[in-house]
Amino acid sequence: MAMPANFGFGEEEQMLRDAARKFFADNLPSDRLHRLVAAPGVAGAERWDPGLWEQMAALGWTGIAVPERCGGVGMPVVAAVALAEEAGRAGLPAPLVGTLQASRLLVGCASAAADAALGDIVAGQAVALAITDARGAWRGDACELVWQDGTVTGTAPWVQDATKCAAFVVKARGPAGAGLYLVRAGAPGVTIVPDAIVDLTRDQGSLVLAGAAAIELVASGGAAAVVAEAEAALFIFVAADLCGAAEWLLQTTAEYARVRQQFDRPIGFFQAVKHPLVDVMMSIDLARSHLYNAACAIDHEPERALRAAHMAKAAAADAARFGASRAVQLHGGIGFTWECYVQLYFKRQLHNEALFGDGDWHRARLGAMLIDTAAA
């Protein structure tokens, strides 16, 4: 199938992006975000507004990546990416990216149980992925959990927004290999052990299961193929969040450079400030081009989606690191202070950069793919 113009980003996708941007501007301006996540004494599990999540669900956003057969909106991946990018731009402290990732994985399960879970997501249920092992690997049969007789036992680390989610898609070893299962939060045998992470806009934890009841999504031996098929989407939703947050850092720093005076001139007058800002803008534009190219590939050319997703996540991670460091530097003496909103996005970028592989990891994987292709 040929790639459409503008990566398939049409009028409906633009309307969704505009609506999301206005919604976050009205309901989550930077000062409210700072009060919500950086107030003294606020714990990680409390750093969000469940009412805001309910409004997003009422707007249909949790069902953006869910097929119509399950009650979802059924929009293309480029639309879901645009929504994730706006969430990153707002520094959204809610499990949207993880739920979008889980939706894509559940679609690939192609089972009645998975379709029921997708229906719950449309209704506003947040779902997190618990598919990595202690080393952060998620490919093949890598997992820390064991399934037996309808229950799962073990510990799944690195679960994003663990305390905010109502259910978890877990990968567990069965008699024939790894399968995928759904575990409900709050069920007997389910415990969440929070991690201490740098990102104030999210929480992370380990999912500890002691014989917890599990709904089978994909039988033992089938998880690896489903995860591999969804892998490109897992990468680009994080890349979208990275691009959105990078854009906020760029625009905020550019505005500061216009109003901050030094030597009787705005600091943006000086080349030592304006040139780094242009470099940041170029790195974000490059990353965003890779991002929507990868999203469009998932929609129209799935055979090349993974390669494009590796490129997107690598470019977004690089742009995030560069842009965040320049934002702190160009804000001068206030750039690293708790009161400056830049710190929230700086920390979010650090977390996202490592999530599902940093730039170096993705370039290494991309190199291996290209070499294998050339050898064939």
Contents of the next structure:
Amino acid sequence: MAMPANFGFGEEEQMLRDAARKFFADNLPSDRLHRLVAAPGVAGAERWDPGLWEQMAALGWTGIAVPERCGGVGMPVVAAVALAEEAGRAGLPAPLVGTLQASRLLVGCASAAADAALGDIVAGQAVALAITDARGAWRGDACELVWQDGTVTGTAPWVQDATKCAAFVVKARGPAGAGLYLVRAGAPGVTIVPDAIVDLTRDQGSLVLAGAAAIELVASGGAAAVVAEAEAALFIFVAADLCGAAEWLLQTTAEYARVRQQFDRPIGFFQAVKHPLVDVMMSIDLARSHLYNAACAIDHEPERALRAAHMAKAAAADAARFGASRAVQLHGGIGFTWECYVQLYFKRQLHNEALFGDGDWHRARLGAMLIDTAAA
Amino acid sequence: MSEPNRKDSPEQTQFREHCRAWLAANLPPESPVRLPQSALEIMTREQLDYLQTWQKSAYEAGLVGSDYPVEHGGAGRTDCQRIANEEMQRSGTPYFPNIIGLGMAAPTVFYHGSDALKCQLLPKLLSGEEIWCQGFSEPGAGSDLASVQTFAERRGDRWVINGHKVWTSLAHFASWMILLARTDKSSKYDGLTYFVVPIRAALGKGVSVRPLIKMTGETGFNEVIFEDLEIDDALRLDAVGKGWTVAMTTLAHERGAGILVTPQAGGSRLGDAGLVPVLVALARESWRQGQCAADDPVIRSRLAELAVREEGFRLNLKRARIAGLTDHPMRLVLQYKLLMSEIAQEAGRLGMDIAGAAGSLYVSDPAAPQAGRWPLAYMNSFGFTIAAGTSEVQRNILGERVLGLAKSK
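Swap state to the form predicted in complex with its partner chain from the form predicted on its own:
Let's see the whole complex now, leading with the same chain.
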């Protein structure tokens, strides 16, 4: 299959992006975001607006990557990526990235139970992934949970937005190796132990399961292949969030450099300010080009998608790291305060960067692809 | 990315087939003499002859000047030069010698010259028969280009030129120069006027060309001295005092942000794959302190980083054509020259580092890895981060025009 010249980003995708940007600008301006997540005394689980998520579901956005046969919108991955980018730009405190990731994983399960779970996502249920072990591995049979007789037991760490989700896709070991199962939040034997993470716009926790009822999505022994097939999508939705948040940090810092006066001039006059901002912009642009290319590859040339997604996440993580550090530094004293909105995005990027591998890890994987395989 | 564009027009589709068929049958033989890494370092007549023969044959097949009107020596097509460039890149052809002519002089003459000048100059420029050079920089005018002092004094319908241009690539072979000169000392930007000057015909008669030696040991650029050179007013582009505006057309095209697509050929016979596979091959056969470079985790990470940058550059070009994915119309195009030159610099440096102790073996050493191309490439890369507006000037332009920051001048 040939890759389309426009990355598959046509008029409908453009309309979705414009609508999302307007929706977040109207409903989640930075001052509201700050009140929502950074007001004194707000507990982790309360730092979001479930009503906003319901509106997004009503617009069909939670099911944007869900095939039409399951009631979803069935748009190309590049559309879901554009949505995730806008959510990142808004610093959206909602389980969008995890739900988009879970949607792609569920599509790959190709089972009636997975299709039913996809239908629930369209209806507005947020789903989180619990497929990573305590050492941070998700490949192969790595997992902390054990399946037995229709139930799952054990503690799965690093579950994103765990307190906001209605269900979890869990990886658990059975007689023939790891399988994938659906566990519902609030069911008997399901407990969430929240972590205290630096990012105020997200929550994270461990899913503690004690004989929790598990719906089989992929039978024992089948998880590794399904996760491997979905890996590119796992990377790029985080990369999209990184790119969107990085763009907010760039534009906000550029605006500050246009208005903040020192030495009788706007500080953007000084090349010590101007040139790093340009470098941030260029690193974001490189990442965005990789992002759309990887999304397009998932739809059109899946055999090239993993390599493209490694590039996208590596570029996005690096752009985010550099951009976030420059945003705080170039804001000066105010950038170091709790009241400045920059801190929300700075911390979101700290968290995002490490999710599903930072730049160093992705470059190591790329190095193996380029050097150790003849087909590279 | 240079894969076929799904939205090729019928004309483009037909032209792409023509390019492929022609290139398959007419790819030039290997050069009998060693070629430099780019047209800016052409030193000998033998190198030039080989490259001029190639440009002429590509021109006659319609792969050069594809989008210029027929009456000006072009092929009269619509948005087809891009197709020819993609197919030449894919075929790994040599580069064209008339790089200044194609990339800078031709679009400038096309947008600002009289019809008579276009008919006179463009056919021989596009065919490569007449080589062009650029007379912009001076000893006292580098990044601050508008401070040029070379003076053109009007005498009736003639102009008398005196002054000193430097870093003038290809002047030693050039028939023509695009010249930015001062015609009014009382106004910096509005005191400039733009000419085309037949320097070859005037050698020893008001024009002298002196070679400069680059840090690489190569020649290829020069200083050009004007002493009472008289030219006709018909060789002026646009109005007196409009030289800065005309120069902006030249610079936009030089930096890859112009309207007309510059005919470009592969250059290094690399084809589509870029530099990374060449560096990977080098890493497999290079040793660093007793360890194979391909097993060195830092080298591996840097190779991956370069691959991300090189591929990202190509993807930026693709994305720049999609209005919905670019935010600001100039945001990506203004990055083109800066990104390309800095990637070339990183690649050159990485090539030297991969080779370890052998990295500093130069072109004249028979044991030099990959014929010493990496120290040469690394040094030559500074030509590109300095010329056509230094990387620092490019960052000013991006910061001011795209991010709206206060002007640094």
